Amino acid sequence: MVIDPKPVVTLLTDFGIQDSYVGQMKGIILGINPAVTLVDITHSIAAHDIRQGAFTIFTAWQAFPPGTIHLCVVDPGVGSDRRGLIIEKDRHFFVGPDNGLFSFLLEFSDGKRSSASLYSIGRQGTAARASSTTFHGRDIFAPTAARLSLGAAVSSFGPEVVDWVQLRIPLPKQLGESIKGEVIHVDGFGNLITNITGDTLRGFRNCGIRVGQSLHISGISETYSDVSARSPLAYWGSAGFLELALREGNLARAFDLAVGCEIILVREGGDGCG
């Protein structure tokens, strides 16, 4: 592959920033390739929350230039027999554990099922030191990302794989005059990201949105300013999914909603959904 003279390596973890873990990973990378540009996507994934990490890298990776290497470590199974993976997709590279962390990335691309090449990481991915059983981010995944940034072929780290751990990603279902969806992510503002896309609502122009017993939203807004402060609304989010929010408030907290909550869109009169 053609390597940028100053390649970009992104980092996404659940490590937080109070400890030295992220710094140690960066030190390993810079020790192998001092020319890389390191970009933190986030280190605030909730501890052990693979699904949150999976959704976050799915929404972030396309903002970076081709050739970027994305180092992702949310790894509650570190030290077990779970595999390490390198994924090559659309001239981007992803390094991390095979535990479902790349589920959204591998399942969808712009609303369509995505294709990618996957390789396991063997001993070639480890640093010169003996590999710790509790810190593969430093000892396996960071040096793998660094060597990729120097031009190493993905196939040089281990054999190609055709199966991987996949989280359950719920798909919306149309049931007569209604569509049943689900909350797949809650962001830091308390906004609810659903699994409903524009394709799901094609030909379903007018609808109301119900969540639980107490939340009802009529139609889809263009912007937050379409409703008054502290009012709920639905809109198309930047990742292409239908999102629900409370203007200048936290919808998840106000209505006690979380990932997995059922969303019902019901066909009704008037203008709105579409």
Contents of the next structure:
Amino acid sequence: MVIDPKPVVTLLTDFGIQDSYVGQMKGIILGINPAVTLVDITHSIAAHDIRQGAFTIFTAWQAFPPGTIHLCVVDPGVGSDRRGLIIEKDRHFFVGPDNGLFSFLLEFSDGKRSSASLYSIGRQGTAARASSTTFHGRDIFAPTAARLSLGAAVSSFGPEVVDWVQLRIPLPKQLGESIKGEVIHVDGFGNLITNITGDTLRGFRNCGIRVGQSLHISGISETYSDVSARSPLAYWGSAGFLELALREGNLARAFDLAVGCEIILVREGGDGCG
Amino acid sequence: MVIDPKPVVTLLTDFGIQDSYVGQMKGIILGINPAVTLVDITHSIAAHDIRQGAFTIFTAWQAFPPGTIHLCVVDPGVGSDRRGLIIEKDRHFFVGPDNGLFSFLLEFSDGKRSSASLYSIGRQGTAARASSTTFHGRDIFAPTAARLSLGAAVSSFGPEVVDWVQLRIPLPKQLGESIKGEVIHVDGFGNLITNITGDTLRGFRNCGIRVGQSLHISGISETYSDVSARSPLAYWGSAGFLELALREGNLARAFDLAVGCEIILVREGGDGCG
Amino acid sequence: MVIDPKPVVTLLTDFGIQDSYVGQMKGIILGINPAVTLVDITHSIAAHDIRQGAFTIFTAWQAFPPGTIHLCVVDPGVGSDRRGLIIEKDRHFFVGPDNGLFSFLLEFSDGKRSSASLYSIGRQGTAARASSTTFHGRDIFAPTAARLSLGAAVSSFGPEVVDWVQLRIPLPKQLGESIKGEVIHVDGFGNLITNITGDTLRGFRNCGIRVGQSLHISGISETYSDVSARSPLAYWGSAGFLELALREGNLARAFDLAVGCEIILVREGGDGCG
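In place of the form predicted on its own, the structure of the form predicted together with another copy of the chain is requested.
Then the entire complex follows, led off by the chain already shown.
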């Protein structure tokens, strides 16, 4: 395919922002292709938290133009024999370790299993300098992303593969008249992103939502200002999932809620909705 | 007006750096105009803190070249009927919610009320995709900024407006022989930025400064090295306001001072200067 | 020398990410040369921590292409008579205060004292606007970096100099059969970077490592996966120093270790290796 002369390369890591690790990756990329536009998604994924990285990639990529290359490194197994991957999907490219980091991306696409092509990264993916055993982000994945941005074929790095490491992604369950979901992400505002999609809730137009012992929400709002300040609400979030928030407040902190907390939805007036 | 072929778009939000929200806005902008240069001002404005956002925009914009577009999103009222604004001022453009976020910019310009033109953002400001009700930063403001960067006329997004939401900005008060001001910002070094400008202090060449019960500073220094290490000092800060600092230390932490703290200035030797 | 038409300017400061200080520097640079590619190394150097800044620059610069300009501002002495410096080394340029910030760069280059040229920055380095006394990052160093990126000669800013402020960099010491080193950096993962290089350990192929009372490591591993999860290991890090880590954990936190901690290496089986 034809590559944009000024392609976008996004970066997502758990490297933090205090060290030079991210800068080193960018230096390597710019040495190979000075024309790229570099965009940070985040470097504040919790150390080694593949699930959080996987969710964050999933929320970000569709905002970028076709041809974008997404360099994703949350890599606790660096230096082991875990594989490196290039994924091509909907004219976007993803580069990173095969450890589950692309699970949401590959499994959670508009409800249907997505049509993606996967290639493993072999030795030709490495930079001219000898590869370190602890920093493949710089020595293998960054050069791979940079070469893709110059138009290298995805198949030139290694053979196509058909399997990949898949995280267990919790799916909502129907239990009689209620649906049991869970919190899959807490954002910086303290909003809770759940695993409940519009498909899940078909036939649940009006519903009550219960989280833990003390939080009850009645109905799904359009937006924050539908409720009064400091009140909790549920709404369809910008990533397509049901979200829970405290208007102008921090719901996770106020109710001590975190990733993994159970969410129960019931038809309004049905059993179990306090 | 003629737009730079490679215009600068700055971003200031309260989105934090752990989620993909900022990345999503950048992806949308690059999809509309791949030639922009994106510059983060900050994404660490405290959640929903319009005043802090307003101050920070004010300190930043004049460092950028004419033609720069400043995308500013601190937006607790997203989804309500609060208006979106484009402001043109001194050949810079500002895009964001009409909630007070541009208060310092519009009120605090070299002592004179500034000559700015304001336009509301109508439905044509939205992206091709359906707008979310909770993420106008991505779905309305980012596309507006991107189209401005391509040369769209400010008047093409909506009608000119003459009023706007204005925060109460605390102004210093003269009280007999003394001036009462307050801390309007605490920076990352723990330096206190006050609302006292050179105009306020005309005729106060030598003055004593008192903050709270325990902090007394005599006179205004040129720079940090005028006092010994760990000593407090006052000086004219890089944003044009009187600032207080602890040389090689953190004044806010050492004296437990925060935004809103009262500052009393007296002519040296006058009443009230301990 | 010929300058790249789209040169890279990296930025490293202790300004933090909550204020607009870094944005202001970038605005000034883009006003002088809109074609630069700006890359943040970090802005999270601890306030006034010259040593941490010096180490971080040292780990970053070689990943960038020749012609890169590194703008480095950790500057507790701003406004005093401390000198500004431009350093040219291996076709890279460094701009910042002469306070020890370039110590690792200048002293620690492949074991040999490096061939760098140094120039002081005189008044012609200042921007058109009057220079502040507290923000030379914006008013002196950023314009200097931008003009270098346009091809200005290093000698055009001020005279060549042959001395510079040098931090004491702790070097490892041989003590009979053992080597005494120390921790010179703790990264965001809690990994400990020591001052021990491959040269130091010549003849120490198999060695035991002791840190404090409770941490003993036997031998140097290739990579994290050579040990089981939550086990400590030593390995040659991506910056060329011996590093200590806890696989999939945070060693600094687990063992309460910090910069300055002593590391003892002994030949395996020799005295002092518990």
